[in-house]
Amino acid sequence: MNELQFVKEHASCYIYDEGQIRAQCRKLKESLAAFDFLYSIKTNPFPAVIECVGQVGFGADAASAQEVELSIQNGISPENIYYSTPGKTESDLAQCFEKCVLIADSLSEIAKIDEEAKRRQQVIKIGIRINPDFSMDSDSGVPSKFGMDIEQVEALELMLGACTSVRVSGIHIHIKSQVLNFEKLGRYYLKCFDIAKRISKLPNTSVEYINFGSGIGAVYDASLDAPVDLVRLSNMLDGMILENQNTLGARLYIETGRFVTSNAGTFYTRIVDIKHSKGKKYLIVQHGMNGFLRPALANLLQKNAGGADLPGQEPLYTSNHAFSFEVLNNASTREFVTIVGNLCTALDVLGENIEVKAAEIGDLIAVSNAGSYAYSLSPLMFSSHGLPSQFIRRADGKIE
């Protein structure tokens, strides 16, 4: 069977491609040598996808206790799993304890941790989350629902002097998503690192590893957007990586964020009717936002705004031109189009007046760029209709 003729068989569905996730797993792993990476499970938790950043290597940035046990059950082992989000339950703690590296998001999530320890009566080696005193673009920090401020030091110092049960291992600090700017990246990294070093003077502290976070940006339109340059951004930390040599010796991680799996998705859909209505066509897909969220939303804040491209809002939205779309059919002609989906609501747009094949009911439509915050982030349940499925497409072709 070809591709084309599953996809008519099982769409409305998702297809991820194996070959592409690791070309952009080597592409890091080959240009930023020095460090090493998690994926992101949250961009795409589907259990293949997972399986598949495993065996090249890759740990999980894990924001849930559910996403610990579903990188611990796709072969990621637990010494490689870093579960860092706020607002952790005891319940939450318990249930991750030594199938993970816990992440303190707050002083009374240290707390919490040390409690934990001493009812199993075990010391155990903890993460803490830092915000620090810097955003990506300025040398000024902002108030953020993530991690310790950096200002907070004294108090952290006294929290962790009063600790028992846990001792600091490492540092996590992340605060921007899908940068293209090597060199901002760079002067991030390097600010981060200096962090890295301050907090390891504190007591109960001995920084083996530094997180990163994510910010490696994936190009969703090549036409208007350059990938990140990976080999300067790494010549750029060169010096880093030299001083953390000599001094601290801490493994250095990078979050994947969306760059591994965003280009290796598509969605598609079916065209179920096709209506015109006061000289405009409309095609209603299949599912529409709740299948398929973020085009949704983009359109709905392009027309808000008039037409202007916003800055992102990450991770529900990139940009105006994130997503293009395709009419699976052999016409000659084009159109310009509505695509819309058969919820009851009028956001359900997925993408207003743009120019694609001419198309019949029954024709597929696909839609790019949906490997990443895509089937997971989208309305599922919205109206009770059924979901839409995921398969991975394997590097011999094979659809599974």
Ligand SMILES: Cc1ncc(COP(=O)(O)O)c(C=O)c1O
Contents of the next structure:
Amino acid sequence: MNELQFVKEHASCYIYDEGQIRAQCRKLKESLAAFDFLYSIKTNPFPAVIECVGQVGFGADAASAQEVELSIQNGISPENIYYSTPGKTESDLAQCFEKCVLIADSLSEIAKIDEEAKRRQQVIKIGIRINPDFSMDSDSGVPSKFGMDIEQVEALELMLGACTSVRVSGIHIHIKSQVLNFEKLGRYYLKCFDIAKRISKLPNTSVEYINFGSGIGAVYDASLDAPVDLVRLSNMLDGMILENQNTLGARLYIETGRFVTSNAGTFYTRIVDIKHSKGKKYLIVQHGMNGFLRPALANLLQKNAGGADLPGQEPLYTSNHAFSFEVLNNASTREFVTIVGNLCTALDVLGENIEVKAAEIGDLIAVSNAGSYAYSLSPLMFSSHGLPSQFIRRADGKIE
Ligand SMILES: Cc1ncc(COP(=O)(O)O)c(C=O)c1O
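Can you switch from the form predicted alone and show the form predicted in complex with the ligand instead?
Next comes the full complex, this chain leading.
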């Protein structure tokens, strides 16, 4: 069966491309050789994808107890799973206690972990997430629900001094997504390293790893965006890497965020009806926003902004050129259409007044850049239409 037939039988569905995922992983490893990488499970938790990034040697950036479990089930070992999120419950902490590296997000969470460790008569190594005194674009920080303010380091010092069963072995910082400018990223990493040096002086602390978080952006439209210059980024960090070797000797982690999978997925859905209304042609597809939310959000935000270029609202919205739509047929003519889903809301619009090949009922539509924040971020249960399927295309072209 060729791929088009396969998709026809299985639409609505997502197909992720293993070759592209591995190529993105290779780019990171080869350009930033001094770093290790943690795959951000939240971007795409499909088991075959996790297994693939685990095989190339990446650990996991897990944001829930379930993501910790998924990482283990798909071959990533507990010492390479870093679980960081605000608001972990006692049961999250107990469930994950020996299954990953816990990153405490607040002073009270450090106390909770200390309690759990005492109960188990263990001493546990944890990371701490810091909210720094800078942003990606400036030298001042912002209030945040994530991590502990570096300005509150005295309180952190007191807490760590009082804990008998917790040792800090690393730090985590993440402040911005989808950065394509290598200099911004470089300056950010250097400032994070300075924070790591400050934290290393606290009691019961030895900084064995620095997790710089995510931030490396994905290219959604190659005609408008240039990829991060990873080689120049790496060159900018040479001094820091040398200093680290001579001082902290910490492992340096970057979370992959969407970089690995964004371009490696396509969403396919079927045109189930075609309608003309007051001069507009509508292609009605089997799954609209309940299959892939982000194009619908992009359309909604752009419409409300009157077409103005909006700043990213990650991970919900990146830009108005993040997705392309292709009708999979052999038509030689093109037309302007509006692609909508079948939900009981007029907001269920994937793309408005877009040019595609002349379509017929039964044709498939392919939506690009559906590898990250796609299946996992969509309201799949809305109106109970059934879930899209997910597959991976192996290097030999086989779809599983
Ligand atoms: C801690 C952390 N790591 C990774 C990510 C994912 O990164 P990206 O937005 O680059 O896909 C996020 C997203 O906000 C995050 O908060």
